[in-house]
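The chain that follows stands alone, in the form predicted alone, written as structure tokens.
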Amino acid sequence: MSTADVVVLGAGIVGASCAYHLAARGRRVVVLERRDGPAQGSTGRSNACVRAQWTDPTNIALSWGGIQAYRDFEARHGVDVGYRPFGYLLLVPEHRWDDHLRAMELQRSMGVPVSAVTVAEAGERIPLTPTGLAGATWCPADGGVDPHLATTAYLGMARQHGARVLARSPAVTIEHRGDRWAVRTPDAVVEATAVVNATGGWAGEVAGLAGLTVPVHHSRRMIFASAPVPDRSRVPMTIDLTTGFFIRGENGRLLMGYGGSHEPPVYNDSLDWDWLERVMLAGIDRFPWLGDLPMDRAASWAGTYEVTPDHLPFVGAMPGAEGWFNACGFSGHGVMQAPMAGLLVAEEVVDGRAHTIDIDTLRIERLCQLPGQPPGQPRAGAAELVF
């Protein structure tokens, strides 16, 4: 048996910012990882992108925040976390294109340096047939992050802060006694008047011992890569609006990917090389160039999403449950919003509320059934997602 202030159930890198900000509020905090290490599950396996190009001012600060943090983090902590600012490149069908200027100047309002920009500029960025595109929109802060390097400085500092991190130890039980919560592993109990839920994709079936309801569940991405074609690796990452594919270049290479509403809602971290059809087909006509491209098995993966009904995470704390906070179904943008994730917790617990960022968008309690309304369905005004 021990004791601490909070105990954070996951050492990905959402549930490793909630440690540092929280330990470094002053708080005795206890990490518990299932796996053998951190950032082995969804966050390892990530794309590892960061944008700032939302619709809605909560997400845009999260975003912003998130990429501002990773911007300054050797400045501030002398750890360097990969930030890259490589751009993202939204490329907008006509009947988005007003939508997304006003958005555009909603981030613009709130710091973001974006521009809209020609279709033949964004040409010029990527060959791309411009059919059916209004424009596009450009974001050079944009970009992505090492999130092995970012997991491990944020639990580093966690650690130089006083907190504890136990590998090798799942939640086997969760109890609720009194004014505490005790989480048994199979080697010890912990017991804290506070716990962070931040098991990603695994979140509902641990809030379910606890007897509570956290409708989050897997769903499966592949990142295909291609061989090295060093005169196309400068590509920025670049969505195409009108099917959801995207590609960017890493390391020589080029990354695509497209869709995963079709996967079942379990842990599938394999690879569908026949998947690489449907890719190319949702993009070869944007992208002609790509039936030309070779590809390379070995350099291409699968993670997932931790995914909610209405793609918006949960942050915050659980309505009846006192002690209990959530971090988790961030549905594919966990990396770049961990930073402000893992600060607003940190002000949930000790503070009582998140006050730098309004997140009653985020609280699980817009999920409640209203009048007429289907239960676990978004209630109406959840905030909209860019893509």
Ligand SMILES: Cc1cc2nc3c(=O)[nH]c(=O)nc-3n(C[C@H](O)[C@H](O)[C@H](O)COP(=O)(O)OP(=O)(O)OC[C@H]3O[C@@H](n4cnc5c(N)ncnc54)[C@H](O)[C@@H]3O)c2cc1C
Given for the second form:
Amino acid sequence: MSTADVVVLGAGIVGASCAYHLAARGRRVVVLERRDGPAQGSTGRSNACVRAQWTDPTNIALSWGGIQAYRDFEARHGVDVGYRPFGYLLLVPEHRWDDHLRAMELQRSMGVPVSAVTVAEAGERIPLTPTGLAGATWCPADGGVDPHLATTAYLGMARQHGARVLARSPAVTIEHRGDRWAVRTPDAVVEATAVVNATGGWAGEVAGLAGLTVPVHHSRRMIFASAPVPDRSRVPMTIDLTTGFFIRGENGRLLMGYGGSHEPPVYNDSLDWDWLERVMLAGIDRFPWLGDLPMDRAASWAGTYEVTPDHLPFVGAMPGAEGWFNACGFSGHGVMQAPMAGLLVAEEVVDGRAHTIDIDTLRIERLCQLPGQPPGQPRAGAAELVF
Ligand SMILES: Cc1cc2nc3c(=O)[nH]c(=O)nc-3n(C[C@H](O)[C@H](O)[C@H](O)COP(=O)(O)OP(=O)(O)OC[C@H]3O[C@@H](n4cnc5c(N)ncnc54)[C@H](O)[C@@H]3O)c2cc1C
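Switch over from the form predicted alone to the form predicted together with the named molecule, please.
Below is the whole assembly, all chains and molecules, this chain first.
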């Protein structure tokens, strides 16, 4: 039996950031991780990209805040987490151009250095067929980071502030006893006044241990790698908004993907090579040279997104479950949003309410209502909430 102020469940990038920000605010933190070490869930299978080009203020704030945190990490904390601003190029079809320009203005008003470029200028960054495109937007601060380095950096800094990180320690039961939570692992019981559920795609299952409902499910995603093609490897992260096909250079190869397969919502990190045909069909009209690209199965991989019903994360206190905090369901954007997630969760726990940005659109109440009550009237008793 041990005690802490906060138990953080999950040592992916989100749990690691939460642990650091809470420990830095003086909370005694214990991190419980089911696997052998950190970043072994979705975090270790990410495409590792970060972008501030979103259409809504909350996602822009979360992701742009994350990019700036990664950009400044070494200067602030003395650790290089592999931030590389290779840029995002979004190829925009004619019917989305006006909306896209409005989103770009919103991003710029929030400090994001994004600009519109012509299709011809986009074609200088990646050879493409211009059919149906109105233009493109380019943000040179978007790019990539090393999720393993970031996760271990956050955990290392949390430890320096006194946190304990326990691997091979799955939460197997969770009870609310008076004003404390008791989290049991096969080897120990940790009691704390607060629990942070940062278990990614397992967050629903873990919340269920405490009788709570958190609608997050796994959704498999695959990244296909080319064989080494040094002449093309400087391609920025490029998304064709006509189809959703994306491609980028990495270490002398091209990495690409497209959407998610419709299959049972369970954890599945096996690669379905047949899916490559769907990916190529989505990309080949825009990038006909894909047809000659040699692919490398051994360098390709799969993992799962941790998806919520509206693809926004759950961040903040759980209604009706005093001391329970959600930090989960980042729906495929947890790497770029983890720095802000940790900051906001620490504010929510320590200050009683997140204040760096308004997180009302991220609170779980946005999706729930009690049986028989009109929407927008959430209430205590999270287990009863209807989604
Ligand atoms: C192919 C792919 C590409 C992606 N590309 C990007 C990208 O470019 N940019 C981006 O931002 N995001 C991307 N993502 C998404 C990103 O990886 C996730 O959003 C992020 O890693 C979520 O982090 P997390 O800490 O919430 O979850 P995870 O990393 O899954 O961590 C959750 C942890 O909880 C642990 N756990 C589970 N159950 C228990 C339990 N009972 N007790 C204790 N611990 C438990 C798990 O073992 C795991 O380590 C991608 C994901 C995939 C699969």
